[in-house]
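Single chain ahead, by itself, as structure tokens, in the form predicted on its own.
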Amino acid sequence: MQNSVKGMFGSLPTLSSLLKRDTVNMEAKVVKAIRERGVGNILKALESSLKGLGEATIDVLSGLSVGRHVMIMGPVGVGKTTLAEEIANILALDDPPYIEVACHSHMTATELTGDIDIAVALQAGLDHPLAYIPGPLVLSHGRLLIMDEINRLNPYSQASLLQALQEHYVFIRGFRIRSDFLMIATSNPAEYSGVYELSEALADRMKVVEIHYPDRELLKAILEWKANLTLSHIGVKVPSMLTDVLTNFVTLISQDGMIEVSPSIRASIYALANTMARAWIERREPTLGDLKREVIANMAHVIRGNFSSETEKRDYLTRKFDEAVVISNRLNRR
């Protein structure tokens, strides 16, 4: 038992070792990784898990290669976090290749920096492995830091992050710990609930890469590909007609000026997958009625717009779905 506890503690860095850290040239590490892997191979690897994000990938890599932090902006479900994680995994600047933080409005500064446990420090000394448990800003030294939904950080936590970005040091109760990292942040649009405006100083330190809703043909390809991937263990495939209707439905809503928050691609994929799974369980063929039910169930709580009630929102979704069916029928007759 003592050996296992000792081994666990041995994996934790001591405060004295953290205070002796050397400077890491992060942009040089990124450029070395890009040269070794090749841009073409990086894009090809990403295409196997993400479609249509080649330009965004080049934008992210170009920012990182000159030592600039990057913020990927876009609506829910378009692949922002997956893109950040895949790029970090492919570059593999360290082991592990990245540290990820799921930001939220109640996150404190010490959750990002870590803190000294005074009781442990007084009893066992500052260099005891449990006297200081480093936070993600310290653990990210020499690697990428992914800040998922960064605009959910409150102003106090933003200030802590900003200090680490601009000074390359994290300050813990008078101790100064070196931390060189590059950050890939993701951000939802300002109209989403529970988000804060980023401070000008923090926003100025990041290159913005925007991901938009894909066009109709790319959207259809993504929905079909991801839904069938989700269903691969069941052994069923989505009929083309269902994908056509759902693609037209999502396109209609995303182009509607009265909608503030459109259905996410993620919700659309699961609407298709759930439709097929239910039909498979009941041993029958899926119908447009099945898809309509799943669309309303998956999206009524997601979309936001000028609706006076939930009933009005569901009626709107029903109308748009029926319009999408008409459009699909018309296109298929050509």
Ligand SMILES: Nc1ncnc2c1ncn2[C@@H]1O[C@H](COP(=O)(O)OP(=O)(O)OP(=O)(O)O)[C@@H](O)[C@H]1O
Contents of the next structure:
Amino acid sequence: MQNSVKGMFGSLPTLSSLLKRDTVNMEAKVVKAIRERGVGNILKALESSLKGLGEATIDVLSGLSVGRHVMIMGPVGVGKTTLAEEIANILALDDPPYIEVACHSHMTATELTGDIDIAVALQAGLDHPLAYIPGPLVLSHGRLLIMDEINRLNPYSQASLLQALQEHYVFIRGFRIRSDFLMIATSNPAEYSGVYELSEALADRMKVVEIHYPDRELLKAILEWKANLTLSHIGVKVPSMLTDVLTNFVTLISQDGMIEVSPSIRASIYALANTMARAWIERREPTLGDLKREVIANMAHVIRGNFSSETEKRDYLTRKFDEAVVISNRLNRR
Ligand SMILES: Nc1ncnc2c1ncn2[C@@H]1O[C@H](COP(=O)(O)OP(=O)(O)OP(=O)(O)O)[C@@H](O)[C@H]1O
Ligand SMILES: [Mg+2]
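Structure of the form predicted together with the ligand, please, following the form predicted on its own?
Entire complex below, previous chain first.
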């Protein structure tokens, strides 16, 4: 990616070259990439970083191949951003294959479109490469645009994105720059904090692909794989008993109706990895007590539900952890 980014910025486009850009048929580009790589190979390539998201991938690809923007929606840490980036990397529609925006509530419309620097324009002319530095909506012409956590975008930025999506032009102080891109957005469901409601017009232009929390078996396989991967440079392996208890613990919580936000896969991977790293530093074997300590310390601020105090939340986690140990013992005795 390094070289290509250099390539893109090494010769910054001038405003007049941007004004002459040709139309790109994005859906044809996507279909060509799928044909050339083959769906089987795309899914296989994806399995090297994500497990169990084959169906979601096909949903994303089918949307893109008819020119529809896609929004991957799901709870915290289920692989939304990784899925968007991996699909973009595997399709490799251009070089670089995608432009990514980490959306936030204070983002301005000009951060998305880029703006003319009046001082440079007055001194060196509008066509000086530094008179206009293109924003992501302009740079994504011919590529995928990843709008990560799109529901953090405030209504003003949503409006400028919508204009680019529906008109395929980005307007900069009256200049009209062609921009053809397909967007993969990610978002958390509306009940999460710090999010804006997406405007109806914007939501209507995206196909929604939902990712759910993995079931017990899949979760265990992911935790085993990723925790050991995280520890590979230390050279220790997580005992399967620890993964088993953590999987039961997370599954118990995610199935509990009173919990609004369950522990994420990311937090679970690190709970296992931290437990192992600590035991390794202290030159001893890890225990269930170590895992319990990690889990309660790290997950108390992640989960959300109807708790009246922090103590109540910690007591809840302690109870669920003990229950998970009992379940693991029972299952292992069978
Ligand atoms: N299905 C999966 N297979 C393998 N790893 C996964 C899976 N889902 C999540 N992970 C792991 O969890 C981590 C978090 O993934 P990612 O950041 O893509 O999730 P996200 O849904 O975008 O999270 P957030 O809601 O916090 O933005 C990744 O590093 C990945 O290793
Ligand atoms: Mg994410």
